Structure formats: C-alpha cells, structure tokens
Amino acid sequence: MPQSKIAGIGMYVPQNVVTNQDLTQYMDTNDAWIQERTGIKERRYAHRTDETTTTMGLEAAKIAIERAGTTAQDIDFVVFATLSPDYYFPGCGVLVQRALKMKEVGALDIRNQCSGFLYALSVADQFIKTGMYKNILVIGAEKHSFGLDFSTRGRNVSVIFGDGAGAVVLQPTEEKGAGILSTHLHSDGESAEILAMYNPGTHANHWTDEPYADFDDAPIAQMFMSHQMIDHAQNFPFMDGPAVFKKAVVKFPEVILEALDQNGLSPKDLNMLIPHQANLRISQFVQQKMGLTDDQVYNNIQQYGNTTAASVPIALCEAWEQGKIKSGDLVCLAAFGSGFTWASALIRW
C-alpha cells in the first residue's frame, strides 16, 4: 500500500493588513490588552468584493499544484475545508473545480472549523492510500472578516481572526517510512455551543434552553434570521475563551502525543510543530509542556491572527519556504477548534 505525500504546498493572504491600531477605531480595545490574550500584532483582511473563500484558495492552489509540478488537469479529487464558504451551498470544492477548468473529479467540502485541513488532509490521504486517487488537491481558506462583529461587545472574537488560504497536492510515493505516517481524529460534542457561529441556521433553538420568540407565529421570512437574533448578536461568532483555552491545552498534546506513540516516537524526535494558529498563548503552553524547544514549533499567529481552517498550511508553507522544514524532516501537524474537535497528522517530509 502507498504512502501519501505532500508532493507541493502554496499559500496566499491578502495584501490589507491590519494592525491592533487600526481596531481602535471600531472598538474599546489597545495593542498591548491584545497582544497580552492573543500574541497577536496584526491580521490580512480580504478586499470586500474581489476576494473570497474560494479566490483565495485558488491562488494557494496554483502554487502548490505548480510546485508539485503537475497541472490542474492532473488533479482527480479536491477537499476544501472552510467555516466561511462563499455560498451557504454549493460548496467552494465545486467553485475550485470550475475555475481551474479541472475534469468532472469530485470535489468534497469539510467544516471542521480549525481542526478542518487536518480532517481533509486525513481524507485526502485515505484516498491516495487505496489506490483511488493520484493527485488530490487539499485547500483550507478562510475569509473571517466578512462575519465579525466590530463593536466593543464582539472585541473578545473579533480581535483574534484574519483571512488567508493554504494548500497542498497529495501524491503516493513508494518510499518506505515517507509521507504522511498517521493522522487521528476526535471530536467531543458536549460543548459545542461554547465556540459557535448559531445563526443562521435551522436549529430554532432546540439545542438550547432560551426560548425562541414567537417562533410559531413568526412569518417564514422571519424564521432564518429574526431581530430577537440580531438583538443578541446571535448571528456573530461566540466564543467562551477561558473554556476553549481549558480544553485546548489538554487536548492539543494528547493528540501530538497519540500520533508520536503510534509510530515509536517522542516529543525529542521532532524537528517540527505546526499546531493550529488559535492563539499563542495556548501554543506557548503546549510547547512548555511537552519541553520542545523554540526551534522545534512553528508561530505566525502574530502576523495573521487566527485563519482557522488556513492556519496551519499556511504556517507549514512558510516554515518550508523558510527552509525550517527539510527532507527527511519529522513534522507534527496538530489543531483543536470548534465541535469541539481536535486532530493531528505525522509526516516524514
């Protein structure tokens, strides 16, 4: 049975940046309040109307299908993982598929949220091991900016994300002990309300105990997106962060150490960390804890917040490009976000 590998690897984010200076125009906040909870300095903003979710992943795309040297007409699967996709439905593979002029191939959208790349790069990889797929085109991109709440009342959120895109291309190799080793997936639903975007949807809110407002008498215009939700800003993102922080500094090493235990490996062995761009604090955390050096874990959340589903092909990709990442380097991908759900991914570059 082949191993998968990534074969080639692109990122893009958009020109705008924006500092922490700048959000104190919108809101009550400083740099340093910002920099203390977050790391973070400043983030990419996409352009309103000439960028998306998908534009942006396609430029990722180009240069990972480039330096993977094949063509978009080789490609024969691609997973796209988002929480901001361009359309409510269709999904953004599709969107991809159209506008590199790709063959019929099928085209899978995954929300897993921050854990979303690293679920489709498990996918992708099961493909490429069963023999079903040669050139699979795995893309995570996020455009945050579109949906957040730029008020003193959404600053705990708002602060935090930025736009962006990464991609790779995943190809068998023969190579024995290459490629990607493992990967493992998790989720705990218990406190999915706790770090979520509730509206819109469908739920009317029958997973929560707040009464949904004259639901029964409510016009069908009014049953999607109604002024009570509005009112509570149930159509922003939510986060509880000292939750989110509390579970994410148990969960991230758990599953970089599940991956390392699965393939006779330890925490020494590694030349280098990805974890998910959440915030650096919690990456500072993990590091500690797991006794990993500054050289051995990898943080570009201070210059692009959090991407969610981007974060870690996007710092992947600069690691690479920084020449942190050799041949023959061990790499350890790993993300926690909402679901909860967490994973990680163990490659032999």
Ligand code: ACO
Contents of the next structure:
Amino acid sequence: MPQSKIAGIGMYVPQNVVTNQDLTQYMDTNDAWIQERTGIKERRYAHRTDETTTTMGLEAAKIAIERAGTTAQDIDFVVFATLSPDYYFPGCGVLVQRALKMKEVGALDIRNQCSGFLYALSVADQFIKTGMYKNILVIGAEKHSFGLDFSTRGRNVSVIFGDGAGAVVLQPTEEKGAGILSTHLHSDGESAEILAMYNPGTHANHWTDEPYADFDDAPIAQMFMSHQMIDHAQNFPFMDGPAVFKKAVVKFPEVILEALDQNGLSPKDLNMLIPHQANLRISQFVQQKMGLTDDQVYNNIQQYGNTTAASVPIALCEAWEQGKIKSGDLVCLAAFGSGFTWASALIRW
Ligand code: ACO
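May I ask for the structure of the form predicted together with the named molecule now, the form predicted on its own having been displayed?
Let's see the whole complex now, leading with the same chain.
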C-alpha cells in the first residue's frame, strides 16, 4: 500500500498588516495586553472585496501545485477546510475547481475549525493510501476579518484572529517509512457551545436554555437570522477563553504523544512540531510539558495571529521555506479547536 507524501506546499497572506496598535482605533485594547496574553504582534486582514477565503486558498494552491511539479488539470480531488467560506453554501472546494479550470473532480469541504486542515489531510491521506487518487489538493484558508466584533464587546476574540491560506498537494510514495506515517482525529462535543458562532444557524436555541420567545409567532423563514440575534452578538464568534486554554493544554500533548507512540517514537525524535497557532502561551505550555527545545517547535502567531484552518499549513510552509524542515526530518502537525476537535499527523519529510 502506498503512503502519501506532501509533494508541494504553498501559502498566501494578504499584504495588509494590522498591528495591535491599529486595533485600538476600534476597541479598548492595547499592545501590551494582546502580546502578554497571546503573543500576537500583528496579523493580516484581507482586502474587503478583492480577497476572499477562496481567492487566498487559490494563491496558496497554485504555489503548492507548481512545487509538486504537477498542474491543476492533474489534480483528481480537492479538500478545502475553512470556517469562513465565501458562501454559506456551496463550499469553497467547487470555487477552486472552477477557478483552476480543473477536470470535474470531487471537491469536499471540511468544517472542523482549528483542526480543519488536519482532518482534511487525514481524509486525503486515506484516498491516496487506497489508491483511489494520485494528486490531492488540500487547502486551509480563512477570512476572519469579515466577521469579527471590532467593538470593545468582542475584544477578547477579535484581537486573536487573522486571515490567510496554506495548501499542500499529496501524492503517493512507495518509499518505505516516508511521508505521512499516521493521522489521529478526535472530538468531544460536550463543550460545543463554548467556542462557537451560533448564528446564522437552525438550532433555535435547542441546545441551550436561552428563551426563544421572540420567534413564537414568526414564520419559519424569519428564524434564521434576526435583529435580536445581531443585538446579542450571536453572529460573531463566542469563546470562553480560559476553558479553551485548559482543555487545549491537555489535548495537544495527548494527541502528539498518541502519534509518536503509534510509530514507536518519542518527543526527542521530533525534528519539528508545528502546532496550530492558537495562542503563543498554549504552544509554550505544550512545549514545556513535552520537554521540547525551542528548535523543535515552530511558531509564527506573532506575525499572523490565529488563522484557524490555515495556521498549520502556513506555519509548515514557512518553516520549510526557512530550511527548518529538511528531507528525512520527523515532523508532527497538531491542532486543537472548536468542537472540541483535535488531531495530529506524523510525517517523515
Ligand atoms: N484588550 C484588553 N483587555 C481585554 C481584552 C483585550 N483585547 N480582552 C479581554 N480583556 C480584558 C477582559 O475584559 C477582562 O477584564 P476584567 O478583568 O476587567 O473583566 C480581562 O482582560 C481578563 O479577561 P479574560 O477573558 O479572563 O482574559 P484571559 O486572561 O483569560 O485572556 C485569552 C483571554 C487570551 C483568550 C485567554 O483566555 C486564553 O489564552 N485562552 C485560550 C484560548 C485561545 O487562545 N483561543 C484561541 C482561539 S481558539 C483556538 O484556536 C483553539
């Protein structure tokens, strides 16, 4: 059975740099608070109309395809991970298929937030291993800036997120012990509401004790989005930050060790850990807990903020471009996020 290897990788971030100081025009915040709590110095925001989640994903994809030595016409499957799609439906995958003038190949969208790219990679890995496809394009992209609460009310969330995209092309390899060694996916929906964007949605507060009185007499069509939902900021992401922190620092090490254990390896064997760039404090906590050195962990949240599904491929691409990942290196990708969902992938580069 073939294994999958990352044959090409690319990233794209908008040119527009937004510093912590820039955010003080919109909300009561400051550079010291943001840096101390999250490590973030600046992030990129997409152009309002010219850059979308899909167009950023496309730019990253074009680089990945070229570096893989292939063409868009050779891609036989697309997997696109995002929580900020261009349209509520259809997903971004078909927009990529159209824009790159691909054959009528399958296009799958993944909604697993911060773990989205790893879920997407794992799905693509299975299709390569079974021999079903030979060139799979996997994209993680986000345009968070379109939907954050930039008032002081939303400051605990909005300062964290940024825009960008990363992509890889997976191909089969017969080289023994090379490529993706294993992937590991998990979820625990018990805390689904503590890192979530509730609306637009079809739940009608089914999962919470919140009253829904306003809508008793409303036609079904009006229940989807209302002024009340907007007044209560339910069209913006909600996060119980401390609760997320507590779970993340347990599940990150657990899923990294799971990947290492399954392959008979230990943390000292790792050349590079690429954690989802949730928060620098989370990455540092995980590093310390696992006894990893600074050289074994790559962080770039300082420059880009948290780009959710794009953060792992952006960090992986940057680390590789900087020569920090070389042929034969053992690389672990790991993510934790909304759902909760968490995941890892162990790769012999
Ligand atoms: N600027 C200034 N002050 C702020 C800001 C801001 N941007 N945001 C919140 N504050 C204030 C609060 O109003 C509060 O003030 P008060 O004490 O007067 O009420 C104070 O800072 C502390 O607020 P908390 O929300 O308790 O802040 P905390 O210290 O927990 O830090 C943070 C928030 C950074 C989100 C933290 O909880 C954390 O690190 N959580 C981990 C979750 C995370 O990083 N998620 C990333 C996205 S999800 C993911 O990718 C997995």
